[in-house]
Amino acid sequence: MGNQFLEVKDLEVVYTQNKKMVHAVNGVSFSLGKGKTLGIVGETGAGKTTISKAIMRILPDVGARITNGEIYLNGESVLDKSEEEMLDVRGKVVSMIFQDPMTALNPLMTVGDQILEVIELHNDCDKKEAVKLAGDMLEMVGIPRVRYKEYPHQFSGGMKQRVVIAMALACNPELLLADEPTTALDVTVQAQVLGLIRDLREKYDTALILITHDLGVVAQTCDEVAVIYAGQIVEYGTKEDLFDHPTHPYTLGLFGSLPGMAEGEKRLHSIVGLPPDPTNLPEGCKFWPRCPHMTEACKGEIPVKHLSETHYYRCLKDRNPDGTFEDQTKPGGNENG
C-alpha cells in the first residue's frame, strides 16, 4: 500500500439498530493513487456507501461506530483528526457526490449560493471573487452563469447532479467520492455526467472512488475494481483483471447476469437468494448460502488468493486455466430467470 494517496486498512464499521449489531463493513483494505479511479461494485446493502462515509468521517453520530481499522489521506490518519480538523479536510482534500441530488441540495438556497458557501469556507478570497468562482464552476459543469440565482426545484435531475458535482469540485479536492452519481439519470444524461467527471478528474489530477451497480460504467471509467459482498472485498484487481478473468463465484454471478450481444441466449442468469442479514452473517465465506459451488469447508476460514500482483480473490476454490472452477458449468452459476 505504500506511498498511495488514500490507504484504508482493515476497516470495520457497525451500526446499532434495535439493540442489534449491524456489521456493515468487515475488514476492508485498499489503496488509491493520485489521478486513479477505483470502482466499488456490489448489491444494495453491501456496505459501499458506508465505506465512503467512513473516509469522510460523516457516519451518523448515534448508532454508527468504526470498531477497527485505519484510514490515511496523504499519510495522515483521518480517524485521529478532531472534528474541527475534519472541517478543513472535507471539501478541500476530499469531497463527495451524494447519490440523490434531490436531498443533497438545500431547497431554500439558490444553487449559486450553495457553491459559494463551499468556496468561502475553504478559500481566502473576498465575496466578489468567491461569487465569480461559483459562477465559473457552474459554467464548468455546463450550466449558464445566469442561472446562479435559481433554486434546485427549477432544475432537472441531470442539472441538479451537475450542481452537486460543481459543489464537490469547487475547491479542487484531491479525492472525489462519487456515490452512484448516475443512478437516477437517463442514459444520455448519464453519459454526459460520466464524461464531465472524467474530464474534470483529468484536469485536476483528482483521485476518484466510484460507487456503482453498473459494470458498464466501471468499464468506461475505472482503473481498478473492488467487488464488495456483505461488507467484504471478495475480489479486487485492475479493470482488465476483473473483466478478462473474473474469478470469485459472486463476481462471475454479476457478469453472468449481464445480457450478451453475441451469445444469443434467451434468458439471463441470476444469483439465487438474497444478501445475508448483516445482523447475523454466515460463518466463513459470506457468500456460501448463495454459491453454486458451496461445500462444508466454506463455513470455515477463507484464504485470500493472489492471482497476480494486482488481482486477488477471497475463496477456497482454485480456478481452472480457462477462468472457471472445477465444478462450474456456466459463469453466473444458476439458471433461474
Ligand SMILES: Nc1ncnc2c1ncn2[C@@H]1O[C@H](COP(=O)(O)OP(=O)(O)OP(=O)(O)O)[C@@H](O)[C@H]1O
The other form holds:
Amino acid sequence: MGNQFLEVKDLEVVYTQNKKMVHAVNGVSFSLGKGKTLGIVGETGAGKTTISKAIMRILPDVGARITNGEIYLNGESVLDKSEEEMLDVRGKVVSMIFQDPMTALNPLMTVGDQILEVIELHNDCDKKEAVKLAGDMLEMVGIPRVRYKEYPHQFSGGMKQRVVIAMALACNPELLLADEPTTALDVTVQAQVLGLIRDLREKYDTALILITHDLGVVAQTCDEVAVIYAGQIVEYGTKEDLFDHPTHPYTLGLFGSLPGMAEGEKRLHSIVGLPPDPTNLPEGCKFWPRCPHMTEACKGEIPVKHLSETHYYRCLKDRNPDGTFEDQTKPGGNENG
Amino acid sequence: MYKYVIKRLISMIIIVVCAGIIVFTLMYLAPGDPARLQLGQWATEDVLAAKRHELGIDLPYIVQLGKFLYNTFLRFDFGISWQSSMPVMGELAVRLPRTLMIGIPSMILSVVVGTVLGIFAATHEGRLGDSLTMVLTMVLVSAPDFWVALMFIILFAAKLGWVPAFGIESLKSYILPIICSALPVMAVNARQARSSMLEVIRADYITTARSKGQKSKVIVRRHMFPNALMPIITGVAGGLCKVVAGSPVIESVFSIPGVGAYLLSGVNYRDRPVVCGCVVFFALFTSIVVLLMDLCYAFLDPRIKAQYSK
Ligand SMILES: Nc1ncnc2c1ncn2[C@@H]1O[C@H](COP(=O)(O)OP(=O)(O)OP(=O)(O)O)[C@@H](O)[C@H]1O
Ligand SMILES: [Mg+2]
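Now show me the form predicted together with the named molecule, since the one above was the form predicted alone.
Let us now look at the entire complex, which starts with that chain.
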C-alpha cells in the first residue's frame, strides 16, 4: 500500500470538550516523497497542529480521537501499530518541532538532559558517547556546549526553540514535522533557524512538513503547499501552482494581492469574518459563510476539481482563464433570504 | 543560598514571638476568672485574691506579658499548669510521643496512599477507576471524623474485637486512631495529587516527551511526577504541621492522653501556661516545617533556587 514515503488518507480527528465534539480535522489526504517539503498554511484553529500530532499518534489520550482515515509511513500503517511499536517510530523515524518553545521543554530538567533523553532512547551507545552527542547537537544549533547543564528558564525564547530543534533532529529523523518553528522568534533568528532546517534536510534527505503563516518561507522552502480551512484541504498544489494560479476563494483571500509576492507581502492576509465554530461546522463548503462568491448550492456536496496532475481545489465554482470566478449569482443573492 | 536560610530563620523567630504575644493576649482577654475556676464558686474574696497573687494575674497586662516572653523565649520555660501544678514542658514531653505515635504513621500512610491514588486516578482520567477514587475520597473528606471514629470502634473493637476500643495499653490500640486520622488527610492528598497530575499531563512538555518515543511509565516518573510534586509537598507539609498538634477529636474519642487533648483541657480551664506553651510550640514546629518545605521547593525547582540565591 502506498508508494510514497508518507501517505495520509481521509484523516478525521475529533476532540471532545465539555461534552461537545470539536471537529478539528475533517478528511485530509496528502502524500509526501522522501526529501520533499510540504507547506501547510491556514488560519489559527484550522487543524494544522492536530494533523501533525495525529501522524505521530501523540494526540492527548483523553478527549482526542482519530475517527477515520489511514496513515502510511514507509508503506506501514501507523494507525495499526501498537503503542510499543510507535515508541520506535517517534523521535527516530518521525520527530516534531513544537509550536511554542516556551512550554515545550520540561522546566525541571537541564536542556542537555532533555536532548540526551531522545538520543539514549534510539541510539545504541554508552552514556558518555550519548552525552557528547547531545553536546554536539547543542553546538550544531548554535548554543555553546558549556550551557548543557543549564535549565530552560535560563534560555531566551529563541534559544529554547533551538533546543527543541536540536532534540527533534538528534536522531536524524526521516520525517520532520515543523510546527511554526519560527513564529516565536525574531526576524534574524528566524532566518538562522530556517537555514538550519534546510541544511539538515539536504544533509539527511529528510522529508519535511512545514506549518507556517509566512508565505515568504513557503516560497523559499516548500515543494508543495496545502491550504487548510476548518480541517479540510481546500487547495493543494506545487508551490508554483499555488503562487501562480491560486484558485480557491479562500486561498485568494489568504494570499491577497499575490502578483508581486516576491518582494511585497510576506504574511498571509486576513479575511473578513471569523473561522467557523469547529463544534458546529456549516453544511457543504465550510467556507461559504465568508465567501464572496457564495450561492445556495455551496451548502450541498462540494466536488474536488483537478486543474492539473498536482493541483486541485475544493469548490463548486470553475475558474476563468483569467483567474476570476464565473458568478452565476451575485454575492449575497436573494436565494438565502 | 545560606543567606536566604539565615534571613528565613530570623523572620521565623519574629513570627513565633508574635504568635506568642497574640495567644497570650487572647488568653488574657478571655472571659472567666482562672482563680474562681480552680477554687470553685464558694471561695471567698480573700482566698481568690491570694490565688490571683500566687498565679501572678493581679499584675498589669504589660508586666505579665513581659514575664511570659522572658520566661518562654529566653529561659525556654513554659511555666507551670494552673490546673495540675505540673510543668507544661514536662507534660508536653510525656504526651508528645503518644501524639507522634498516631501522627507520624498516619501522615506517612496518608501521603503514600493519597499520592499513589491521585496518580492512579489522574492517569486513568474519566475511566471507572478514576470515578471510584473520586467518589471514595469525596466521602472520606466529608465524613465527620468523630463519626468515622465511632463507627470504627463499633465495628472493629466492639463487634469484631480485633483491637481495643480506647486507651494506650498496647500498640494495637494505636491502629484505629492512626487509620481514622489518616483517612481524611489521605483523601485530600489524593485529590490534590490528582489535580496537579492532570494539570501536568496536559502540559506541552509531556507531548514533547511522548514525541521522543519515551515509554509512558518513564514519562510519568521522570516528567510528570517531579512537576506535580510541588502542590503535593505543600499538602504533605500541611499534614506534617498537624502531626505535633494531634487531633483533639481523635484523642478524645479514643481516650488517648496526647497533646491535642492537653490543649483542649487547657482551653476549657483557661489554663494560660498550657495554652500558650502549646501554641508557641506548634508555631515553632510549623515554621520549621514551612522552611524545610521551601528548601525542598528550591531543591526541586531550579527556577525557585535561582530566585533564592539572588
Ligand atoms: N486538546 C484539545 N481539546 C479540545 N480541542 C482542541 C484541543 N486541541 C486543539 N483543539 C481544537 O482543535 C482545533 C484545531 O486545533 P489546532 O491546534 O490543530 O489548530 P492549528 O491549526 O494548529 O492552529 P494554530 O495556528 O493556532 O496553531 C481548534 O478548534 C482547537 O480549538
Ligand atoms: Mg498549531
